[in-house]
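Below, in structure tokens: the form predicted on its own, a single chain.
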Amino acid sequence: MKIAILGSGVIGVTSAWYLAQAGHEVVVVDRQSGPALETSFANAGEISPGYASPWAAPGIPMKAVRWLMMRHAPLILRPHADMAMMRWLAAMLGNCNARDYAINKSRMVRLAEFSRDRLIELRGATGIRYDERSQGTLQLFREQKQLDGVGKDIAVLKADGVPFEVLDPTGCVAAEPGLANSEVPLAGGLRLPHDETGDCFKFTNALAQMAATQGVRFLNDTAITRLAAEGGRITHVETDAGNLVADAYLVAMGSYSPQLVAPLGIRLPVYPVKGYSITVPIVDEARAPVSTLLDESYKVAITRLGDRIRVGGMAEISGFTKDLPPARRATLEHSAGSLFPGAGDMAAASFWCGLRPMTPDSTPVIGATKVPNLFLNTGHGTLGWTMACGSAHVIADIIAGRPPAIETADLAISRYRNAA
């Protein structure tokens, strides 16, 4: 079967890999000059199945009001006349209850843990390298009340069988020795020893090269303009380089997926939530992080990637804007600089933003659509890197008509119709 994949971020490229391994003829189309040049380019770098949790949770509306008032706010809302934004916000708030949180959390952890295992398997089979480390993730609490409130998370980890450690300040320093130089007091931390880190951009490009040797074609610098349909099926993709015909079509265009499928009568509730990162050259290894640290106060991830520190976070709801306000950089520098002072050259850091494709329930949309030869693999939000290999593995099974290794019915777009 010939399959056209629309989008060459980490989701599109991993999908191409698994579909090619299954014996299909695969072509990947993207408007950029190469893979992973948008949302997959400079994300936080953490692969954290244990922290796979919905943004929509009980208590979030009240927390959001407080966050909006903070100087270094983890949440920024820049509303404008956008009905898609309003619908998405309303649906997200509708998920902020205990019942929906539990359902969404179980879906996310199921997929994230499956994905972690597939990544380990892929690494072992191919020897792919991407500044990877397997030294766990430390969620750091600056305040005692944060540590005191960790019971709910621990209960979920226990229920899902995820190994964890609750650490006092001394234990936090033992896990991340650079914290010995912290300029702020530490209350404690929650560590997940099996989490990983890695450079998503390096991974995606290395895998794309491997896929190309397996016959996958990459059509770069090619803008997708429309999915043409006739007789209830997709007949071809219209691009600025001509029409592309395939037997099946997979949409993996992140935040831009809804616009492509809307003319087909498919309402895909994915909306961009902007995130920021800085990539800091290390100047003092002894002061730098060794893996990933999550700064709970600012919702910022600080990750070691080879000779660099990636500092990423924040959630800005502002549509498709890609400006780089200095205040956002200041938040990232404040978080990393106060915990790991002197570790990196902040003045030499590169500053970046990406549009995370978020669903209202934080669960990606993976599976078939009402159009028989059209499939979706999108809406992963902040967890595209964590969930990429698992998502690609199951969509390859779905397209081939094979039963996936995990339950996927509740990942499909049909769950929104069922909820309605």
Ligand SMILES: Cc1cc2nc3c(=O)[nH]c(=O)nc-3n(C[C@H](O)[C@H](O)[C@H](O)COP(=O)(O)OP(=O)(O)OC[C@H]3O[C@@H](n4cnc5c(N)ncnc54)[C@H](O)[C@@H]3O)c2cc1C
Given for the second form:
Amino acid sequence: MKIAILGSGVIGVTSAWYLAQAGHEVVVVDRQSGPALETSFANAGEISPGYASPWAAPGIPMKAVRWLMMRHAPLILRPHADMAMMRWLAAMLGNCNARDYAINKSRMVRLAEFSRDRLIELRGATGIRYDERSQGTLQLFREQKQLDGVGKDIAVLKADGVPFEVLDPTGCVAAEPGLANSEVPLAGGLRLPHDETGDCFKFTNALAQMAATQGVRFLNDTAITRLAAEGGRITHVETDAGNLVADAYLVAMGSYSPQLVAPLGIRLPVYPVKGYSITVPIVDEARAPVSTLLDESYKVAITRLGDRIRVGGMAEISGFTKDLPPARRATLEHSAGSLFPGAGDMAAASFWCGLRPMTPDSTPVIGATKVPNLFLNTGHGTLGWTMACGSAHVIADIIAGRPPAIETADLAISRYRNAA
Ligand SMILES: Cc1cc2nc3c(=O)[nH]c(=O)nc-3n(C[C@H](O)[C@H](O)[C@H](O)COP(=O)(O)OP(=O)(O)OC[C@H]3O[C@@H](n4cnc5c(N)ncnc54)[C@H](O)[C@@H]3O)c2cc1C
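Form predicted on its own done; form predicted together with the named molecule now:
Next comes the full complex, this chain leading.
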């Protein structure tokens, strides 16, 4: 079967890999000059099934009000007249209850764990390198009350069978020796030893190269403008470089996926939630993090990637804007600079933003649509890097008509009442 994959972020490229492995003829189309140049470019680098949790949780609306007023705020809302934003926010708030949280979390954990295992398998089979480390994630609490409140998270980890360690300040320093130089007191931490880290851009590009050697074609610098349909099926995809015909079409265009499928009467509730990162060259190895640390106070992730530190976070709801306000950079520098002072050269850091393709229930949309030869693999929000290999593995099975290795019916767009 000839399959056209629309988008060459981490989701499109991993999909191309598994579809090519299954023997299909695959072509990947993207407007950028190479893979992973949009949201998959400089994310926080965590492969974190242990922390796979929906943003929409009980108590979030109250917390959000507090966050919006903080100086180094983890959440920024820049409302404007945008029906898609209003609809998405309303649906997200509708998920902030115990029942939906439990359903959404179980879907996310199932996919994220499956995905981490597929990544380990892929690494073993191909030897792919991407500044990877398998040294866990440390959620760091600066305040005692954060540590005192950890019981709820522990109950969930226990229920999901995720191994964990609760650490005192000495234990935190043992896990992350650079914290010995922290300028702020530490209350303790929660460590998930099975989480991993790695550079999503390097991974995606290395995998794309391996896929290309297996015959996958990459059409770069090619903007997709429309899906043409006739007789209830997609006949071709229109691009600024001409039409492309395939047997099946997989949409993996991140935050830009809804606009492509809307003319077909498919309402995909994916909205861009902007995040920021800085990438800091390491100047003092002994002061730098060894793995990923989550600074709970600012919801910022600080990750070691080779000779660099990636600091990423914040959720800004402001449409498709890609501006880089200095205040956001200051928040990232404040978090990493106070915990790992002198580790990196902040002045030499590069500053970046990306648009997370978020669904209101935080779970990606993977599977078939009402159009028989059109499939979706998008909406991975905060955890697209974590979930990429698993999502790609299951969509390859779904397209081939094989039963996927995990339950996927509840990941499809049909879970939304108003989707079609
Ligand atoms: C600050 C930040 C930190 C993050 N940290 C983590 C983390 O630590 N761990 C984790 O698991 N996840 C993290 N994420 C989330 C993760 O990066 C995303 O979920 C993931 O990159 C989404 O991948 P994607 O392939 O769906 O989208 P993208 O990477 O955006 O790929 C979509 C592709 O579609 C192409 N495209 C779009 N429209 C068109 C068009 N009209 N024509 C042609 N091509 C088009 C784009 O050029 C792009 O290449 C983070 C995100 C951010 C912003």
